[in-house]
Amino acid sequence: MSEHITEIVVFTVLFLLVSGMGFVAARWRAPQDMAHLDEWGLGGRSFGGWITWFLVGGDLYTAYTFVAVPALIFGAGAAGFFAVPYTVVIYPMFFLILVRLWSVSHRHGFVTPADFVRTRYDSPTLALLVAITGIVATMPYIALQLVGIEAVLKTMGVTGDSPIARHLPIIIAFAILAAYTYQSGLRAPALIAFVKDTLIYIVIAVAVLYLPYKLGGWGAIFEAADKKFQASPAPGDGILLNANNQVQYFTLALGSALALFLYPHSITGVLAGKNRGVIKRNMSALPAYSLLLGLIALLGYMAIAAGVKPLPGAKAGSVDSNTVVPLLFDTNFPAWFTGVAFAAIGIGALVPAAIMSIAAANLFTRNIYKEYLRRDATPAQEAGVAKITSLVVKIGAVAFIVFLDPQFSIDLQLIGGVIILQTAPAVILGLYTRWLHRGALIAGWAVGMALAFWMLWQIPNAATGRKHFGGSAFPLSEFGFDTKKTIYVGFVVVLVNLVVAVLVTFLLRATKTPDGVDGTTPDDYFADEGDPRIERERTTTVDTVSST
């Protein structure tokens, strides 16, 4: 650890500078009274375009983007490259549903998609079922970015004999986001997310110059890595994909695309916005993110190039791909940069999992307490107990680290991405129509979740020596086709979900099943910042938790 003491000293003072910020957040733009829920979970819905650019973009792209991406193409080659074009179509695909879903929240009160789901098809039974998928997708998602931090801290030898002393670390810093986001809620990572990018964009810049030069260019980058997959033992793609893994390419980019946006993370990072305009200009501008993701996925690259061996992993005779970025750096940069680098990445885990844990904590709270628990809960007992069950919600990340390989969390936040696109049909299709029965909603994610996790169930991970949950790329010769090919778990079951939704609700409204009223109307999806029904709703809304 000696050697890393510099490093270790830029980390922690960074580290700490960001931490002192998320206590002061809860001044930044401070309410009359931070005890509701549009106040904690949502910023007071006023974050304009800067804000929210490097909030959402913060939430998007996060420490574990920055070491898992270049390990893939470490490993893997090409196939690592199916998050770039996934973060270049998802702005399209999503401009004009994020805009209709800002506006019916907005118009509304909704805080969580669920809120949406349950006044657009009345359906409480719905909402839950969105609502706990939408938790248990965000669980895994939180402990990887313990993963990233991990990895830095494995790289400057800080680490322990027993699990608890080896993650010690970890639980600390877990323990001070807890605490500001306890006290600040999503003005915390708003906040922090100015500094987190800005370490990231500039560690990149740097890198991306400076080690093509060390390497001797572009050119024998390439070069190294096409030989180290040329002369695997067991070739994979190289850098360029071969014929079985194009399927699988092609909808593993497109099923995460949808995805995303369904996180319930990435929707309160859209929510926060003020307006349409703010979400219109986000849509237009979060790709820059993407060509910075593409930059850092060539890092895995540079590291092949630079002769990296990741450290030793948790079992006997594995290796920790996650440690290929901080070893890169550590041994291409000086102490000093090194630090800031690993910074960057520690900071990058804490502006996602303090929106995550804010998000499962805000569906927990509307659409599980109060609509089951208590229903005459004042915005001050919601706020209350959001705070509670984020703190919940960490420690319960934390305990996925400490207690569960590592490499489970990774598959586990595969199967995340399957099941929250489970969700689509229900939030996407019900943004633009009500023809959907919510009948048939309710069938069509039963039958996908089971689908799901059949088709889960059925993918080993020869690395780890599991049988079964290994991961999401699922054979194509198990439906009796004649190849070596494989296809997206997420992008099957959905569709199958969608085909379910459709023939049920025929068969439904067949047979004349009551479908419940739609609390929404279409003027709804198109209200904006100063909407005198939204601004009504705001006044009473100040006057009662005032009056509480």
Contents of the next structure:
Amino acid sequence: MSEHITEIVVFTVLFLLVSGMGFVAARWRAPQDMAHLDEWGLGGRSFGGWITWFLVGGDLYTAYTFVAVPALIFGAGAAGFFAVPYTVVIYPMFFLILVRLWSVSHRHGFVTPADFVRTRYDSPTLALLVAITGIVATMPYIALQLVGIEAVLKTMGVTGDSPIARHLPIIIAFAILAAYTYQSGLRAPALIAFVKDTLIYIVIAVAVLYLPYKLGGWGAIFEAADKKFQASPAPGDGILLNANNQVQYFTLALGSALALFLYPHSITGVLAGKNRGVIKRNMSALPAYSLLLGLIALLGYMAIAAGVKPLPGAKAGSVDSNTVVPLLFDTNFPAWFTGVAFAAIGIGALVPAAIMSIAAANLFTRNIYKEYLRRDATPAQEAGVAKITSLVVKIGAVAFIVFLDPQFSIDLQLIGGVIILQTAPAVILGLYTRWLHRGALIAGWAVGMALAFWMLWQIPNAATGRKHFGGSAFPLSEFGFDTKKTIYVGFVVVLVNLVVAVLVTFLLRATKTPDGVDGTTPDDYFADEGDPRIERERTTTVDTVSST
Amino acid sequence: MTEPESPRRTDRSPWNWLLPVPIVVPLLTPLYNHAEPRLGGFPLFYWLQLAFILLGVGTTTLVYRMSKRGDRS
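Would you mind generating the form predicted in complex with its partner chain now that we have the form predicted alone?
Full complex below, order starting with the chain above.
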């Protein structure tokens, strides 16, 4: 630990600096009345292009991504590069979709995707399913941000013997995070994101210029990686894809892209934008982060060329490949710069963790508390409940990491990505058509969820010797095909969900099952800043609620 | 509440048909799953996929600019 003292000092100073910013953020662009969920949970729906860019960028490209993607490249090679096509296709895919969601949410004051589903399909049950899916998918994602910080702390030698001592720095970090998120809401991560991303851009620019120079050029880096994969006995690795993992590669990229903007925290970032133009311009500007991610991914190969050996994992005999990038910096840069890089990762975990906990709190408040527990909650009460919920969510995430094997969070996050896709038919198609019946959407969701768990349960992982939840690459041979090819579970499951939804819709239409009243009008999907808003829309529809 | 008097708004535009291009092209693995030709030491697999980022940015920017007039924003 003592040889890392400079790193620890730089890390701590930067960490405390942004924590101070987190508290001050409550007064940044201060509203007249903070006791409203629009203010605490969506930053007043007032963010312009630049703030949205930093906020959503810091939200989608999390610390865990920055640590885990190069770790994947380090271990498996080309297959880990799916993160690049994933973050390229996502923006043209959602270009029109998100703008519609923004407009209808602006018009009706929706705070969550479940709010939209509730009004569009007149179905509290479907909204509840969307909300619960969102919360369940988000929780392990928050826990994983802690894994990102932990990889850095481990490299700096900040560890202890008992579980509590080992996790004390993380508990303190999250307590500070919880305090300023409680006070400042979405303004805190928005302000901190400026610092975090500036640090990350500088660190990565230096790393991708200096490291190849030191390691003998990009050609030598790819050569070293190629040599490693040639020598390894694993069949799936290499610096190119092989015949069996190409379907997996593109279905994973496509499925992940579809899933990412369904996560509640992504939608929270988007709804905080002030008009349609902000969202559209960001669809062109956010890929700057994809370039950053692509370069960070290649740090995995640089670690191979530099001969980095990952630190041991929690279990005897295992290695923690998440320590690869921190170690690469630790062994190749002066201590003060390594400290800055580590701070960038550490702070990088706080921004998404804050937004995710706010998004989960918004879902609970709007779609469970207000829907089922307290119909007549005032906006001030909503904000109060959301603030408390954000604390509970963070305590839960810390408990996940302290008391359970981190692998459990990684498994859950894998499942989370697949289950959040099950809300796609209701949320995405719902923005375009109401043809799918609300009962059919519920049926599709249920079948999709069951299938997702079954498929993920079936997947073993040869590398870690685990029999279940070993990854998201499903062998097509399980479906009776005579092939070694694999496919992304989420891709299959969302298609099955859709087919079920269509078939059940025909059935329910044939039996003339009521499908509720659409609370939106076609023009709502094009509303922009300055258009009149429909206030307290939900209180007027309470009487017409049916039991679906 | 009555609807504001305004021409019927839409997000339809012929330019939207460009959007599928940067969605489909980066998913065609046979297109880029090769080592040669290399560029600055990067195998094709890596530099071409990084170049697709520009394809994505270019397309969304073009669609935004060209369809802006109909969007009243």
